[in-house]
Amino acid sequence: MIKIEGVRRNYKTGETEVKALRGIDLEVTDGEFLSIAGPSGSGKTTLLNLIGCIDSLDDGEITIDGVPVSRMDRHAKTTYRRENLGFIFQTYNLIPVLTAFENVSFVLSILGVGQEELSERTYRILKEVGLEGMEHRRPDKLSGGQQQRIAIARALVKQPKIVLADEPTANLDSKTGEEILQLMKQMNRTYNTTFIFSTHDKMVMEYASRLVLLHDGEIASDTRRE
C-alpha cells in the first residue's frame, strides 16, 4: 500500500541545517498495525507528516496505492488527505463548540455525503467506539478518553484505508490508554484499516504488530511480531 523510497527531509534552524530524515526506505502493507518509534529528534513525526501529505520531502518518493503523493502540489495533497486519510492526534483536535455527533459528521459533510447516510454512519461509528448515548455532548462534558474515542470515530467515519496517529495515548492515563489501544486494534481487525503510529510510549510499541525504530533520521530496526 505505502512505498517509501530514499526519503530525505532537512530543516533550517537559524543557520543550522537539521537532517530529520536521511534516506528512509520502507514498505507498509494493507491492514498493518505499525508503530514508528524513537527518541525525540529521531524523525518519527516528520515521517508521519510526510506519509500524511502534511509536509513535503526534499528527496525520494512516497506512493500510496500507486499514487505518487510526494509529487503533488499543496492543493492536491490537501484534497488527497481529506478524501483518503484519517488522523488521530494527542490533543484530540476536536471543535469545542460542536457535539460529539457534529465533530464526527463534519468530516462527512465536507465530503458531500447526504444527510441520511451522514447520520447513519455517524451514529454507527459512535456506537462502535463506545459513545452511544453521548452523541450530543460537547467535548468539555467528556473525559480525555471519551474525547479520544470521538477522534477515533472522526478518523474512521469516512472509511479511510490508512489512519495516522501521532502520540495518541500521550495525554491519557495508562488504563485509558490501553482501552484506546484495544479499541484501535479492534477497528484495525474489523475494517482492515492500516494504522501507523508515531510514538515513544512503550505500551503502544507493545501493541504494534510491527515496530520500526528510528535513530537520527535512519531506520535502526524493523521488527514484525505476527
Contents of the next structure:
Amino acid sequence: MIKIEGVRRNYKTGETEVKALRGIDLEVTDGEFLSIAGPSGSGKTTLLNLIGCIDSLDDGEITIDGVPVSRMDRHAKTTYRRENLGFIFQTYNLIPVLTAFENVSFVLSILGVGQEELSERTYRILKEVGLEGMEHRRPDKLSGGQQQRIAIARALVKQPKIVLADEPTANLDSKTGEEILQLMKQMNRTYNTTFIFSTHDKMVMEYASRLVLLHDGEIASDTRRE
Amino acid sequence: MKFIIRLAFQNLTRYKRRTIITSFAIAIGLMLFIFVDSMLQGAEKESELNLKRYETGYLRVLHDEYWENRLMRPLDLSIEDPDSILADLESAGYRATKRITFTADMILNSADFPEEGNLSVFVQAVDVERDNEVFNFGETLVEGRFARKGADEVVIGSWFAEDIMAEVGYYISLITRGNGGFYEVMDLEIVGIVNCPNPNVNRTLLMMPFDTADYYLGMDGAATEIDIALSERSNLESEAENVARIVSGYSVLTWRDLARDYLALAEAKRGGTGTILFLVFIIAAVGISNTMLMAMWERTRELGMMRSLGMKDSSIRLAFIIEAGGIGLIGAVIGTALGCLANLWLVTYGIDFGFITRDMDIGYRVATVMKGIWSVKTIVTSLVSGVLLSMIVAYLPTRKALKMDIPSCLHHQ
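Okay, that is the form predicted on its own; can I get the form predicted in complex with its partner chain now?
Everything in the complex follows now, all chains and molecules, and the chain you saw is the first one.
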C-alpha cells in the first residue's frame, strides 16, 4: 500500500516559487489501476516522481508498504527503485543501440539475475506484450506502439510492486494508445501490479479503475469505478 | 558488468562520425608523440655516439686541477709521462691515446686566403699513430690526407674550411703561448679536410700531430689528456673506477662529465618537446572531453531513464568511461599504427637537417640526417596513455551529468 500524507513540493523558477503540490493525501492499495489526471501544471508528474522516489518532497511523507521512502537518501532510493518500481515514459526512453531483448533484460542485469533466468524472463515478457519474434530488433525498426510495448515489458520484467507511467499514450495514435492501455490493464490483472499513470486524455481516464483529478497541486476529486 | 561493457561499445557505433573524428584527433596526437619521441631519442643516441667517437672519448684522464681550469686550456696542468700511463692502460686491455689541447690565434694571410684576418681557435694535437684507436676519424677524410708525425701540418673540419675558404695546400699561422708562457708561432700546411657526423667537429676542428705541438709548445712529452675508448656495453662508472686505480694521481672523467653542457641542453630540449607533446595531448583530451560532453547532453533522458530504473551512478559512470576508453583505444591503435609507419620511414631514411645544422648549432651532435629509433616503451606508453587519457577526461562530464536531478534528466530536450 502506498500512503501519501500532506505532501508538498515547491519549485523555484527564477525568482518565482511554484507550488506544484499543496498538501496531497492519498492512499493506493495493492493492484490498483489508478490514473492521475489533470491539466498541464496540475502536479501529475511531480506526484508520480515523488512516488517513484526520483524527486524529493518539501513536506509530508510517502510510505510504501510501511517503508518511509520519502526519507531515504539518494543511494537507498536508487536501490528501492531498482528492486521495487517500474517506469514507463511518454517518450519510451529506450536505448537506441540495444535490441528489444537487451532493452528489457538490462533491468534484470542490474539486479544481478543470472543469464539463464534473465533470458527466460525476458523472452517470456516480450511474448506477453506481443513482441515475440521481434526480440532482436532495435527500437528504430519498430513502431511507436511496439516501442512502448518494450517499455512496458521493461517495467514489468522484474515484477515490481508498482509501475509508474507518465502519460504513456501521449505519443501514440488513439488506436495504438488503446491497445497499450489494454495491455497495461491485462498486466495489472495478471501480476496484480499496482499501476499509477498520469494523463490528461479522457479515453485513458476511462480505463482507470480509480481516477484522481489534480488541480493546481491539490486533489480536486478521487473517483473509484469498476 | 557485461551489460555495461556491451552498452559502452554499442554506443561507440551510435555516433560513428564523432567517434572517428575524436579517435582521429587522438591518433594524430599519438602518431606525433611516437614520431617526435623517436626522432629525439634517435638524435640523442646518435649525439652521444658522436660525442664519444669524435669529441670526448668514453673516459678521459686529466691532471687533477685541469677540469676546474679547463677554459684556460692550461698546458702546465698536464700529464707528465703519458706514455707510461698508456702502456699501463694498454696492458690492462684499454685502447687509449694522448692529446694536447690548446687555444691559439689563427692568422689567415692573403697569400692563400681571399681575405686576411685572425680568429681564436681550439687546437687538438693528436698522436697520429694511436688516435684512431680511440676516435673515429679514419673514415672522415674528404680531401687530402691526415697529418704526418712530426710534420708542420694540420687537418681541419669541412665546415670550418668552407667558412674560411680554405683548401688543401693553404698555410695557416697559429700564435699561441707555450708551456711556461712564451709566445710561439707555428706555420702549418692544411693537408686534409675531414667531414664527420658531429657538426661541432666539422665546425671547429684543427688537428695537428702531437709531437709537432710538443716541440713548439715545450711540453717535454707531456699531454693535457689521455682519452680512452670503451665498448658500448661497458659499465661506464665501474670502468672509470678501474682506470682511476691504474692512473692514480690523476682525475678520470666519463664522457657524461665532459659533455655536461650537452646533456643539460638535451634535458632542456626534452622538457621543451615534452611541453609540446603535452599540448598535443591536451588538444586530444579536449576533443574527447567535448565528445563525451556532447554524448552526455544528447543522452540526458537516457541517463534519467537508467537512473530511474535503479542503475547505480557508478555503473552509469563506468559505462561512459568505458565508452571513452573505447574511443581512446581506437585512437591509440590507429595512432600507434600510424606512428610506427611514420617511424619506419624515420628509422630507415631519417630527416636531413643539414640545412639547419650547417649554419646553426642546435645542440645535438648530428650533422645532417636525424634518424629515429624503435622504442617499445614509447609504443606501449602511446597505447596505454591514449586509453587512460580518454577515460580520465570522460570522468568530469559524466560527473556533471550525474549531478542533475532525475526529473530534469527525464524532461531534458
